[in-house]
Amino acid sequence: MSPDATLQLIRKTKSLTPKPFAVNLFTHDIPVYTDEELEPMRQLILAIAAKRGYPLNAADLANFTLYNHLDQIDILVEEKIEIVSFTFGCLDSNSIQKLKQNGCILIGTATCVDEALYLQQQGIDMISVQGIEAGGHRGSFIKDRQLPQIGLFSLLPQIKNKVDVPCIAAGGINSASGIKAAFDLGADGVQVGTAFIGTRESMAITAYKNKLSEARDTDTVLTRAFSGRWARGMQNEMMLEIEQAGIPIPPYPLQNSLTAMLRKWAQERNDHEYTSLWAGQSAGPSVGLSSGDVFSQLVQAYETLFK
């Protein structure tokens, strides 16, 4: 997001609650690129849009303004944000110092033991341990290494044995039994995402919510098609067309910018085949429920396990 968009959302959230809330950052690098390098993917996206009947043109897929966490740190300090989580890497030392001086709690994301150790070495307060089951983008950031694909319940105890900071279990958790299993393996907290996509407050399109409610255990896959970074979501036509085209996929956030307008058109038309459908491996029916209901049901079911 741009700094202005970040500021607007922070102030809107403050207008709704006096309580602390977290802001999540993407700590990615901005890649160096030439327009010619993007042209093959640009032409593919234009062809896909034309076939689907969406009015894109080359100007919609050019002259991107790209942001990362460095554009947002000063706003977080000025707005006295008390909790900052991040993924795709680690905050730079200067940003860590600024936020710490502001009394901010920092939560990083690790998908393997070495990433967790690095985050602890940088003074990060808590670690979100992201298993391969998790929906959305992978938080992996150690370069020149194959993408870590470790299941949460294998990864969690290994990280807990190596670090001293609190660990939050993330990936495939959407039931009381899953929460209990995570705590039994040493988690200090759990992180639930996919269970809230189908709720009334969610901005996910209706077709996305309906697909999620019908999802089977094999329906999600890892892909770089939508954003240029590995992410887990439900397979659809757009994903397959990009992956099978044989065209190199530009890195994040370039691919994310190239596909953004097409995904926006698809969302406006409730078209689940041409937008990203991020979801973890434990998708469940939550369509029509409030987020408060989902949260309360998880807590009550967990408490029932101990009665």
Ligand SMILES: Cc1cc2nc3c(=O)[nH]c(=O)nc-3n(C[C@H](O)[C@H](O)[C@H](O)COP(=O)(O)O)c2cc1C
Contents of the next structure:
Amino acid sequence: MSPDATLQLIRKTKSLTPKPFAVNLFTHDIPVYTDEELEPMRQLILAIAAKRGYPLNAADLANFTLYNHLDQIDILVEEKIEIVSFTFGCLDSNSIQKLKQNGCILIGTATCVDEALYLQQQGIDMISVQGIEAGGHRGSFIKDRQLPQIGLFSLLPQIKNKVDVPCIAAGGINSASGIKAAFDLGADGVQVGTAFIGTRESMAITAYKNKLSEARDTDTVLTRAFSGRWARGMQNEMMLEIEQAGIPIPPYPLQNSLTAMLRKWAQERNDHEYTSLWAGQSAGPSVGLSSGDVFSQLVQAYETLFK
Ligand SMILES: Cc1cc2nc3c(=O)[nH]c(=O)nc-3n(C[C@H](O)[C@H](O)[C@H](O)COP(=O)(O)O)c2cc1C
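Could you give the coordinates for the form predicted together with the named molecule, as opposed to the form predicted on its own above?
What follows is the whole complex; the chain from before opens it.
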């Protein structure tokens, strides 16, 4: 998001609730790249769009403005945001200092023990422990190794053994027994994403919500096709066409920018084949429910079963 869009969203949220809320940042680097390096993927996206009937121009896929968390920190400080969560990396020490001086609670994302240790060393207050089951992007950020692919049941106790800060379990939690299991493994809280995609307040297109309500355990995969970062979602034509083209996929956020217009066009047409369908391994029917209903059903079921 541009800093201005961030500010507008914060102001709008404040107008809707007097309660504290978290702002979530993507703490990635901006990669250095040449236009020539992007050209093969640009041509592929143009070809895919044309085949689907979308008259995209090459000029639409050039000259992106790329932002990262460094563009947003001063706004969060000025707006006195009380909780900042982040993923794809760790905040730099200057930003950590500025936010902490403002009394802000910081929540980082870890997908392996070393990432959790790093976040703790940097003074981060809480850690979202993201298992491989999780929908959406992997928060992984240690560069000199393969993508961590550890299930939450293995990852959570290993991280709890090594860090002292509170840990929030994320990945595949979509039931009262899942919440109980996370707490039994040492979680101090749980984070639930996929269960809310089908809800009335969710901005996901109807076709995506419907696909998700029918999703089976095997339907999600990890892909870099849409954004250049590994993320879990339901397989569709756009994912397969990009992966099977044999062209190197540019890193995040370049690939994200290259695919953005095609995804937006598909969303406007309720076309689930040409947009990302992020989802975790525990999908379930939530279409038509309010997010409040999903939340209170999980809490009530947990309390009825286990308290
Ligand atoms: C559609 C979708 C969008 C997401 N967007 C973000 C995001 O912007 N920032 C973030 O930190 N995590 C994001 N996540 C990941 C969640 O924070 C969390 O790790 C994940 O949803 C937990 O697994 P679950 O989806 O199986 O419940 C997203 C997840 C989904 C499914």
